[in-house]
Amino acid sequence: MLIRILGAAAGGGYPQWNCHCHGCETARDSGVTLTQSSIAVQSADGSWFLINASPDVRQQIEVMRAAGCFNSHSGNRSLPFAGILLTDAEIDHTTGLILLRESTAPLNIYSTTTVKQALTSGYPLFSTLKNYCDVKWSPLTPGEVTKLTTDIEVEAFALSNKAPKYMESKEAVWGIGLTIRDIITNSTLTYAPGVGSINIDLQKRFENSNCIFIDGTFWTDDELPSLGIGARTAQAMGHLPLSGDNGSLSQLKSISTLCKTILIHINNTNPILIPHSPERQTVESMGVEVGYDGLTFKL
């Protein structure tokens, strides 16, 4: 399977708009640039399925064709992906199904059923799409296994029980991650873009994937409280930050030798994403790689 990451960055994108940290800056003086989390995957029979919809998916989706990933179409406007794959509810990973809507067919979304109803009735997107292409939903199940092709299978596992900010419930599973196997070339990709903790089972998942993608959004819990910039810290948003002797990095000193690992989901206040910088080094001297926008590698 192909692999592409659409976006490397957190919500708000890289520099975020309103934004007048040293890495914000730093970007602006130099002209970098990363749109929000997103990744897509391209099975042996050329389906491309997008994961996660996110806000600048037209952009994401421009750069792809220009960069030659759509070898063929079967209408004037067909949606390039056979299918899209929600993690979870949050706005940064959904609102790009609305700018999907143009699209004349309906939109294959997989997603569990606490994403689907919120997506019904918390922020109605699904209902919204009726009027316009439709929606044609499956469900992934925390466990399960469903097939998307007939070399790709997805398995869904849970993340987090962490509810989007316009949902009150805190009671079911909100956010997933994704193991996608080849089963051709018998290789595995563990995506996992909001991880609060990193347990036994999820460190067995990781050990037994070929490539990880995971959550790389803060360094330190307290980085937005410290900048001036929120209140909460990384921990209370759902993510476990990279370092600190109970951090993603140390918990993953045995894994990055195993497989492939790359960062993703990175805010913009995070100093990895300034080049020569401390944390960068301390990551890539890890051999953990630093997500960016058109990244694309085989498994």
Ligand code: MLT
The other form holds:
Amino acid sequence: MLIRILGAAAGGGYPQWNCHCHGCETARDSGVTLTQSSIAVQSADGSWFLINASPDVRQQIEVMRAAGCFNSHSGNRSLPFAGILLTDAEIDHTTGLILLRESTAPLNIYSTTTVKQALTSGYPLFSTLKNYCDVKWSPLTPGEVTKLTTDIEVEAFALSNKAPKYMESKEAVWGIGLTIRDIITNSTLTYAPGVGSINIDLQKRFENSNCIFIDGTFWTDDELPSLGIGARTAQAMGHLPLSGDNGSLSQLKSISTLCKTILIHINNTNPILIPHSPERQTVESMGVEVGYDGLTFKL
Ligand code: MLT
Ligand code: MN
Ligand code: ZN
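Instead of the form predicted on its own shown above, give the structure for the form predicted in complex with the named molecule, please.
Let us now look at the entire complex, which starts with that chain.
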């Protein structure tokens, strides 16, 4: 399968329109920017699957087109994705759905029932789309394998109980990760953009993957409060920070020697985005890669 990062930044993007942190100003000065969190996977039969639909999806599709990802332009206005998989109901991972309303065919969306309900009530994108292109929904259930094409299957796994801010509920599994397996090449990608903690099961899953895309949102737990630009800690937002004794990097040390490890969903305040920063050097010296828009490789 072919794997591509469409957007490596967390919600808000890099730079974020109203932010003047060091990272955002560096992005403006250098012109090196990142769009919001999304990846895509292509199976051997040529079909692409979009994983998370960011508010930047329109630009991301045009960049894919310019890069030659879509080999035919059929005369109609259908969607260049055979399906869209959602890992949660967060605004940065779902808002792109409404931008795809011009599709001539219903959007083929895979998500948990919890996400479906959130997008039908709290943030009613599915309901709104009914009178546009409509939605054809298929379930993703933690612990179950879903076939996407003859050669690609996806296994969902529970990752986080953090509800989107617009929803009240706290008990449900709100965020899932996806292990995507190409059964012809026998290779697996595990995509985990919202990791609150890493237990033994998750560690095993990572180690058994050929490649992992993992939550690189924050460097420290108090990143936003310490910059005076937010009250919530990384952990309160459901994101395990990278640094510190219990941070994700300490656990990725052994994992990154076993599989290709790429950080994604990186917040604009995270110093790993600053070229040559000590934090960036720490990450790279461990063999962990910092994801960027357009990064494409075969597995
Ligand atoms: C997250 O990743 O935690 C959310 O997208 C944050 C948000 O509400 O923007
Ligand atoms: Mn997010
Ligand atoms: Zn910023």
